[in-house]
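Next up: a single chain in C-alpha cells, the form predicted on its own.
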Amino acid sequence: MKRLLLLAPLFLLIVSCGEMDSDVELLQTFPYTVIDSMGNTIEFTEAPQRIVAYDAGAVETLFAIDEGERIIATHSFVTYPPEVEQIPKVGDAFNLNIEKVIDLKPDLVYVFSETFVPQLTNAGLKVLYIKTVDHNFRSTTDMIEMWGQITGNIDSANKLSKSFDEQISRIESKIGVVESKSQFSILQDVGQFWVPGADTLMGEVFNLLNVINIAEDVSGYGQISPELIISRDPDILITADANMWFSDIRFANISAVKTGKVYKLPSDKLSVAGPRFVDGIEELAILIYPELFD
C-alpha cells in the first residue's frame, strides 16, 4: 500500500509501507521518498547517519528531536543550540564549500537553496533541497515530522511538532478577546528602514496577534521612507536600534515614540523557521498585551 502525504506547498511526503494493521502503519518509516522543491524523488531506505545540514531551521530540529549527533557540519550563521559551536562549518549562508563537504563522506546533505544542488549531486552526494520556509510558519509543524521522518525518530518529532501546534493555539485564544477597534498597528524596522511585508513570516505573525502591519502593502522585505513611516504612524515598534527612533526628532510625534512603545525583541526566535519560532511569537504577544499574559 502507498500514501502520498501533503506536508506543504513546499514538498510532498511518499510513504511506502507493507501489509500491516493500523497502529503499527502509523510507526512506519521506511521506505519513503520526498519530492524536493525542484521536484526531485530523493528516496530513503534507511536514515541517514552522516549529515550536512545547510539551513539553521533543520540544525535546530535535529537537535530539538535529540537527533543533533548526525550532524557533521553546517554554515558559519547558525548559531543554536550552543552544540553547534563544536560542529564544523563548510561556509556561510551564501558559500559552500563543496570540497570540505565532499570530504566528510555525508549520507545527507540538507540545503535551503538550490544553488548547490547540482555541484553537489554531480559529486555523487545524496542531496535534499526544500526551499526555506519564508512564510507559512505553520508549516513548521510539517519540517518537524519530516526530520522525524528521515531519523527515524518519529515518536519525538510528533511530540514537538504537536506541542508547537497547542502553544500556537493557546496564543490565539488569548489575542482572541481582542476586538478590532483595540487593534495596534505595528512596524518592524529590521535595519536602515527595511520591513517585512504581508508575505513573510513576521507578516503573518503579526496577523495571528490581530495587530495591523503598517507595511502590510510592502512584498516580502522592502525599504520605506521615513515619511511614510510618519504618515502611517505606528502603534508600536519593533526595531534592533530603539535609540534612533527616539533621538531622531523626525519621528517624535509617532504614537510608538510617545508612548514608549519602541522594543527590541527579547531573543532571535523569530529569525528561524524553527522549533522555537512559536516561542518568539509568544514573545512578542507578551510585548503587545501584557495584560493578557500575566
Second form
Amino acid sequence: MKRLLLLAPLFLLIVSCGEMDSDVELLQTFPYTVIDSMGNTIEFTEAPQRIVAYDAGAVETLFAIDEGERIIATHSFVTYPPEVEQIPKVGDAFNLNIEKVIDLKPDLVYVFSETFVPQLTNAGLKVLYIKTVDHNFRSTTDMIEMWGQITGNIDSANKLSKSFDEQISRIESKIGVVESKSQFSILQDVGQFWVPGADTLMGEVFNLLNVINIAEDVSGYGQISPELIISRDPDILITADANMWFSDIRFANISAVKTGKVYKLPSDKLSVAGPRFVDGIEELAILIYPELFD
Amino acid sequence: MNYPWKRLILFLIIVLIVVIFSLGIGSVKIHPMDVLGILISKLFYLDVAWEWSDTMEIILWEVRLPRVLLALFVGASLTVAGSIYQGLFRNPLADPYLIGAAAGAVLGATIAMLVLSLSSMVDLLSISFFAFTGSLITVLAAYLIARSSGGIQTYPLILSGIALGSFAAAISTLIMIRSDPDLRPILSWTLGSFAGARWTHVVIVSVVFCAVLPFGLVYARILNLFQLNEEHAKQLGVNVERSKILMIVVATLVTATAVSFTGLIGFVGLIAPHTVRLLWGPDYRVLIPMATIIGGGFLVLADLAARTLFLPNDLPVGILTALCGVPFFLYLIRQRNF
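Now show the form predicted together with its partner chain, given that the preceding structure was the form predicted on its own.
Let's see the whole complex now, leading with the same chain.
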C-alpha cells in the first residue's frame, strides 16, 4: 500500500507531462450523472463505446461533436448525416426491435419515448430516456452539452452549443427591427390541412421569427378546416405542395397565394431537433425576410 | 296500398332545412342573410340588394356547400346500400361497414393512390373504380364464406364481413406504412372525414347515387318477396340469382364511390333503415326512399358536429357515426333474436 501511495505522485507527474489538456478534462468529466425523464439517475463512469442512438437528434449531435463512431445502431427514419447509411437499423421511429438491440450488446441505449424503457432495462441494458418531444428548440443546446459530457468530449460540445446560441442571437437581432404592427401571419400545412399549433417546435420557431401562426389555438398538430385557413388569411404558407395552393380556386384569395409567398422548406433541418435545427430556422428566416438576410 | 307520399315529402323538406341550417354554421361565421344571398346569386344568377365579401363567398360556395352536399349524398348512398344489403342477405345487421364493403373499397383506393395522383377527374374516377373492385371482392368473399357455412344466416355474414374488413384494413395500413411518407395522411381514412370535400367529389358521388337509387326502388318489390321466401319469389317468375348479383353490384358500387372520397364511415347504413323499420314497418318500397332521406340528413348533422364541436380542430366524422351507431347496433342485437 505504501508503495502505491509513493508511486501516485510520480504517476500524476508523468500524466501532466504528457497531453495535459485533454487528460485533465477527462478527470473532470467522469463520473457524470444525468437525471432521465422518469426521474432516474443514470451514472456514467466512462464514455460508452457502443451506443444505440434511437433518435435522429441524438445521432446528428453525436456526429456533429465528432463522436459518431460510437453509434452502433439507430432507426430507419434517421437520414442525416450521410454516414448513417452504414449504421445498422433496429426498427423505425415507432417500433424498436428489442431482440436486435440486446443482441448488439450496447453499453448505452438512448430512447426518446418511454414505451421500450422497461423491456430494455429488464434485459440488463443501460438505458437513457429523455422525453425530447416536450423540449423547446432551445433545449437542443442542453442535449448537445449532455452528449459532450457522456462522451467526454466537452470541448467540442461546448463549442457547438455556443455557436448554436450565437446563431440564434444573430437571427433574433436581425429580426428585432421588425415592428409588431407589420408582422406577417403564417401557416404550415404538413398535408391534408394538418397544421402545427403554438406548442410545437414549429410554433416556437414562428414565435422566434416574429410571425403570427394563424393556427396558434391548435394544440399540438391538428387538422383544421379550409374555411379557417381562408378566413384567417395567412400572408405566408409553408407546404410541401405549393402547386396545390396555387391551383386550387378555394385559396385564390389568400394573401400568401396572391403575393406568391407559398414556400416549400428548402431542407428537412426543421424536422429534427438537432444541431442543424438552427440552420433550418435561418433558412425559414431568409424565406420570410429576404431583405434582412442579404 | 296507400303510399305515404306526404310523409316522404315532409322529410325531404326537413332534410333540405337541415342542409340550409348547417350551411349557416361553421368555424367561420357567415350571416344567414349572406348565406341566402350567395346561394341566390350563385344558383339563379340573380343580383341581391346586399353585399358580402369574396372570402365569405369562397368559404360558402367552395368549401362549406360541397362538404355539406357530400355528407348528404354519402349518407344517402351508404343508406341505400345498407337497405339493399339487408334485404338481399335477409340480414338486419348488414351495414356496408360491417360486411367489409367499406374496408375493401379503402384497400382498392389505397392501391390506386400508389400509382395515381389525386388531381384530375380521370384519376378520381379510376380511384372509384379500384375502390369498387376491392369492395366487390370483399363482399362476394364474405357472402360466399357465409353461404358455405350453411345458408345466409345473420351472424356468419357479419363475422366474415368484419374479419375480411379487418384483413383489408390491415393490408391498406401496411401499404401506407411501407410506401412514400406522402401516403400516410390517408391513415386518417380508417375514420372517414369530409374535410377534403370538393365539387368534383360531389358530382361523382351524386351521379352514382342517382343512378343506383332507381334500382333500389324498382327492386324493392323483389326485396319484399325475399323477406318471405326465395322459393316464393322464384314461383312468381323472379330470376333470383340474377337479381341478387345485380343488387350486390349496385349496392357495392354506391358504397365504394362514397367511401373512396371520404374514408370509412360506419353504421349510417344501419341506423337509418332500422329507424324507418321501427317506425313504419319493413316494406322496402317505403323503407328505401325514406331511409335514404333520413340517412342523408343524419350524416349532414353528424358532420356539422364533427366540424364545430372542437374548434379549431376538425374531427373525423367516422368517430361520431360510430359513437351513435354502436349503441344502436348493440340495441338491435339485444332486441331481436337473430
